[in-house]
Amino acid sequence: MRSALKNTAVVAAAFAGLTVATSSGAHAEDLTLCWAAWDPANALIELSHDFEAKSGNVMHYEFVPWTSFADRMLNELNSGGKLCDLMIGDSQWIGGAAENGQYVKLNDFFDKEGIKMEDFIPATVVGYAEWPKNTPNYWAMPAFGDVVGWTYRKDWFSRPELQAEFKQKYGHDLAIPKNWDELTQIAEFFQGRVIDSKTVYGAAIYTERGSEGITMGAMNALYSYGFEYENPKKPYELEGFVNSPGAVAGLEEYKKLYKCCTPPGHSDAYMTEDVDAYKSGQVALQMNFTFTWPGINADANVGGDKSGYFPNPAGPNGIQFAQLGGQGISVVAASSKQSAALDYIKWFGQPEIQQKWWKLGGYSALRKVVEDPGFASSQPYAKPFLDSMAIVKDFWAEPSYASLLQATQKRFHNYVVADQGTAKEALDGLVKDWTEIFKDDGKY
């Protein structure tokens, strides 16, 4: 799930070709594929190149900034607009868009073509591809495989009076922590610290409060202290899961961290804020989806050696989870190239390229990728975003989660930055908010 990427250029492409035939014997199509504007979408285009050559189909683009895209296109898809041919939507879409008719449902053509949605990593298959959840209906094929994850200045943990210092201070060694806990002691550190002569500070957080960012982020903290969405045994039943006292302490553990150890005026901040925090040397930790982690690894001032990477940290009672991000790809209904826009995944889904999907930048979800024996040693970031995606939980998919979603930032913010109750009342004031609109929903 992700829909607030700041100040990202929008990309764009379109490429003019002369009307071939395919190999199928079909007339070539003109499809347009929407997405996010960001650096996955890039990789792609060149990615695409292939697909164009094979089918002599020629792809065109509507990429849009995390800031509008959400809007932008949940506009195109209620109003039946046929813009969109190919749709990489957010998780969170699945069941407003299956519920509505707003994509193809792909059982038949994954039967037809012997597609499998086992070849697939598990939660994205849950997370991207079914509605109802947990049954063997699809909307999209997993797409781009994403999850909350840790940066870390490694070269500031590998200096030995700062090891030492540490220690001394919290009885055990500065490294990857092992639960929140730690993570916190480790953001309390470096809170002020200074190094190479400019002060640097804890942590890089999601505080956003207009569109996700602080859900995405207080969440990670709720998940690994014990909170559920709902009774396991009893669809929509909330109360006593949604504000159980060990979602209450993960929520205070959250606020605890933004209070003690984020960079001055970090209020307001999702992936971008975040990633500028951390390129620019401010933090020694970074909360942030995996498909940053390319980006540092990359980038002059903090990547190679610098920096590491880690899964969200366990909670007290060693329960670990960490929050879903990433999307599937959809054919929509009101595409008038429904065939072209299946073969265009078909094509996506082959295990070559996959493989290539990978090598340029893209997290594939296909598990004969990810499971390759040399997959793990790729990059310095790939097993932490095996082991990450391993431990995920995603927000609800409802149909009405925008609904669900507002609630929750309003919330979350009210208590975490703006100060205003505690942590038992926010929980509970959002027990009663999600239960009206379950309730609005029939699901009572």
The other form holds:
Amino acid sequence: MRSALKNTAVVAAAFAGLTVATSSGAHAEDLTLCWAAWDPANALIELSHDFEAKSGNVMHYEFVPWTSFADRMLNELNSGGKLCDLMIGDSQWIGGAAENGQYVKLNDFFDKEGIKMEDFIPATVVGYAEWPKNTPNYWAMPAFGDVVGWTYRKDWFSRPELQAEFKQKYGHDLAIPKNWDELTQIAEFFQGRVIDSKTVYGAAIYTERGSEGITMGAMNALYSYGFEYENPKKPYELEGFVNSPGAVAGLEEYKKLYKCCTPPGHSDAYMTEDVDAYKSGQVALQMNFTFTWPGINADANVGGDKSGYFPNPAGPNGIQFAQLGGQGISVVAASSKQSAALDYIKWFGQPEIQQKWWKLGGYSALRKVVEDPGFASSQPYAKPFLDSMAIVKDFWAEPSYASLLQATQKRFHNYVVADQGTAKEALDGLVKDWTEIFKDDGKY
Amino acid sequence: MLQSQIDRIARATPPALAARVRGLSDRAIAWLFVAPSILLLLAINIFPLIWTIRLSFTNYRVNRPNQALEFIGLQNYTRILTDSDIWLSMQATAHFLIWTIALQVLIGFSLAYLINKKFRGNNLWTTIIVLPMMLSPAVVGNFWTFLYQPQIGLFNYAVSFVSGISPSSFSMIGSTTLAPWAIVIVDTWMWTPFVMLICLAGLRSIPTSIYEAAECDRASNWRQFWTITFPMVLPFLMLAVLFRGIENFKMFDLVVQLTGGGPGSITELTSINLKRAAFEQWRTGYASAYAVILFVTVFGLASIYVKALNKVKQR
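Now show me the form predicted in complex with its partner chain; what you just gave was the form predicted on its own.
In what comes next, the whole complex appears, and the chain from above leads the way.
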């Protein structure tokens, strides 16, 4: 009798287990999210445990290092690959991905779920979600706000003997630079100086040739000096805007900073190299995307009170812009699990999840998070981040963005690092290259 | 035993199949056996080549599936051959090719000549010398960027030790003058052992009796080298040059890791340039034309070279 009861219980338990497994298995999906391999990606894994627990879906990740991220992921999108269900793609991909049907258009989904783009920082909506720009056609939800900004050695800046020497030399305080001129002066001041028995250098800036580094760096100087991508009144008219006198002066300023004030061998540096130079105590200033700031703040060598943060400085005429980074999250059109992928986006967009995202080190683009009264004081870099996000400008997001980018990389590196030609020649050449690309695209 | 097994297989073969096979000629059976290999070759070599040639006459872009495919004649070819940047890239490739081959042949042959002498630890030295060519080019490129680092790089310190110049005063991969040499040095370091091994095979294939006869004739070492050693090793040396030439013409990984084609475009070899056009700018038609031009160049040069090699062998 006892044995019969036991058997019955075992069968019942097995049946119940099978039923539960079958019912959850009917909806559970294995979702793959593709992004770059960097610190925020680890934070996202942590964050997504909540989604897995709530939805029953299992998350997988494909993270690729930044220098090959675009190559790898655009290859995946162009080949109609099914590896990624969700893509946190670069802002510049949006035009190509939208026009070539590689991302799912999210307007209906947003309407159905009550997700409003007005709830996000406006610059991130334009930069990460819209195509064509400034039209209500959404292909992504802003996922990670990012912008190029600067880090400085607060502890060095506060040394009385350095402050006195700096003031005597330049006639103003050694403090956060108000413009590019002051930034270069500070870098010059620290270049080759011995601090704590160690030779230090002025600034770690972007000079990388292979992917997008030098463009993402030099554009910060160009924007603040008056560079425009095109005639604001006549799209794709480049002459006089790309190579305006201001743009030429901006490029010259960037080269000046590279030549005078970077560490030896800094000719092919991007995010990682800049962070390394800064964390190892080699440089007084560091240009980098704001995603690096939480890591710097927590660093044992340069973190805490030793470092400060500031937005990209203005140019000589007070114009102030910074290069937009960051990404939106999209559903890949080739995915067969679009419904579960949309569930992920819906979950990710919730204010409490976005709040948690910020706490874990992800830069939320949700206004409810960043406009919270406590946000600016929540971290030492929170306010500079907000200030930076208010002055962003982005590179072309056209379907031909890769060709436009490669031409820029070549022209800028040739001038800044390889000393070939003048800034005017570099920008005139860029006008020629871009015009040719747009002609091929049928824009003229 | 074998016979019985054959009988067993023959009995197991269905009569219909056996009849069909019996009806085939030897030639047909031979074709039957080589057909899978030929089909595979056609599928993965010949078809892509033909397809590439076809695409080279179009404006096709793989990232624009919705764009209409247009035949644009020789436009891609004209554009490439009149592009001054492409010619600069060709010049960079020629510099790299000529110097790497010259240095590798010189050092490789010298090392082989030394290693061929009997001395203690000969095998150990051979093993140590061939180590670099066993490494992955990407790894080699990566660690040489550290060796070339002006502040911590061993290479800069070695140069500083010999010349007295400050190590941080020059950057091998950041200077337009030094970067083309930086890639030549690394490739030479990595691939000289390969040339050495081929030369060593050549040196060891020379019968000792020839040297003995030369010694009987009182030929000097110098004369023995120029009349016996060098001519007999020459076909091997030429083969090594052919292999290295073809390899370095399509050099990509090592240089990308080292310089990324920079500074500017000083070390942007044709393969890097081609990869950028094909997989970064997605100009598939244009890149196909570029690939065809490079293929014809390598194929043409290699054919001329192989003819010369055969003449040397026949001598």
